[in-house]
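Below, in structure tokens: the form predicted alone, a single chain.
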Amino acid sequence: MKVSVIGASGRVGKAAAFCLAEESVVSDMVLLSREKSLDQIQGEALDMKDALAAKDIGVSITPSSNFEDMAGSKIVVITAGVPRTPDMTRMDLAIPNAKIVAQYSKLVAKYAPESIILVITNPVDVMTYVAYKASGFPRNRVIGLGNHLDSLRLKNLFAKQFNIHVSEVHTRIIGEHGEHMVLLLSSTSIGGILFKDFSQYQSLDVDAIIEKVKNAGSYVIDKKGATEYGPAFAVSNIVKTILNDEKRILTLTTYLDGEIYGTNDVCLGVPVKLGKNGVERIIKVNMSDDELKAFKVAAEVVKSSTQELMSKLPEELIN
């Protein structure tokens, strides 16, 4: 299977590429960047191959600034964009990153028309909408990282809180990957038992937990300059699920057309069944009244931001 990573010279891009190269299901990896970063990704490719040799992995890695080289890719991962600083909101990145994502999405449509686009660039919900419109792909083949990483971070928090193995925690965050994320506490379970049946449920500070998840990325950026390993392994989860046709349910950004309580014409993080064709089914989940209210707020905020952004982009980029 062939996978291409656009923006492979960035910290998330190169970390994601290395994680993917370790997956036995990926046989051919293309690292794409602008011409000025070509030397860097050539070095990254050599460094990766040295590391992979230690694990007896023989994946082909091609560094390139020629976007024709993505031809034949099953998945194209878009990580390119303006890097976020601790004082920036995700929406501060919207206009410059939208132009980048739109341009690359058009190149994907030209050179890898049968591929699935996976958007990592922030603000990811809005950028997924941009990629969907710019590429002209069917919506099942344009997805965003969405709340998958948020949900993994939440699993870690609950595992620590309960002093239990992280695999025993089943929980999700949906909505916006950002300020208006929604914790589905009503369906969270620990070891197969609904969380609300635990004695700790009444004393849980849900608002504090949500704030920790919201600020997790900013905290890492403040400490080390960028998030790398978390997004990289989350990307690897998604790509492996698609290439192996695993039919897993992951919380990703996808275009909604009324499937979730009538929400339409917006890209949001929701549970989806993921397989070789991308999004095979959007899963409608039961929510508490508070969760549903928060989800509708997230939908309104992201839709408004998306419409405002789209009105500011040159028409040739999105049509």
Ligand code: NAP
Contents of the next structure:
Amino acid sequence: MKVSVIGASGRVGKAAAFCLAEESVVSDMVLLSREKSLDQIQGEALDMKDALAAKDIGVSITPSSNFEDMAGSKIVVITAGVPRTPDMTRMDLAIPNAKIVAQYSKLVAKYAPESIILVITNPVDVMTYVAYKASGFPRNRVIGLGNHLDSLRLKNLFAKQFNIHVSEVHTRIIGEHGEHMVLLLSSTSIGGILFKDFSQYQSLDVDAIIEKVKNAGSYVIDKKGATEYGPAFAVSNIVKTILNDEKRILTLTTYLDGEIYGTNDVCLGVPVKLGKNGVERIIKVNMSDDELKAFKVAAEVVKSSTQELMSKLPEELIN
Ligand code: NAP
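Any chance you could show the form predicted in complex with the named molecule after that form predicted alone?
Full complex below, order starting with the chain above.
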């Protein structure tokens, strides 16, 4: 199974690539970057190979700035983009990153036409829309990291709050990966028991929890300059699920065409059944009135930013 990472010289790209190389399900890994970073990714590749030898893992790792080398990839992960600084919102990145994502999505369509594109670049919901349009791929084969990492962050918060093992928490964040994320408390369960049946439910400060999850990325960026392990392991979860055809339900960005309360022509984070064909089903969730209201706001905000962005991009990049 071949996987390519575009943006492998970056902090998220290299961490994700290393994490993936460790998965026994990946046999060939291509690290891609522009020519100017070729030396760096050659060093990364060798460093990774040394580490993997210690674990008796024999994956092939090819550093390259020749994008033809992604031919035959089952999945192409796009992490290339300008990263966010603490003072920037994800939307501040939209125009420069859209140009990068569109240009690379076109190369993926040319050299790996049967692949699945996994977009990490922020603002990820809008970038997934750009990749969908620029690649011309069917929507099941263009996915964004969406709220998967946000949902993992929420899992950690609840596990700490209840002092229980993280694996006991099943929860989701949907909507925008950004300001308008929606915490799905109504379908959160702990140890198989609905959260709302716990006595703590009534006294829960939902707004404070949402703020904590929303600011988690900025907190890490502020402290250490970038998020690395979180996105890397989240990417690894997704790639493994696809390559093993696991049919897990993850909260990822996908193009909506009316499946969730009529929301259409926008890419947003929702629960999807993920397998070897990418998004195999969009799961319709029952939301409380408040959750639905917040989801509709997220959809409106992301849709209008997407439309504004698309109107500013050169035609040839998106068609
Ligand atoms: P980074 O360390 O600065 O790396 C940026 C990467 O993008 C480099 O590999 C660089 O490749 C490439 N790049 C930069 N400018 C480019 C351009 N004009 N054309 C082509 N490639 C360009 O950034 P990072 O921390 O890895 O973050 C990468 C992206 O992931 C950012 O957009 C960030 O916001 C996003 N992210 C998303 C999530 C999520 O949950 N969705 C989480 C973390 C990060 P070259 O070597 O070719 O220059």
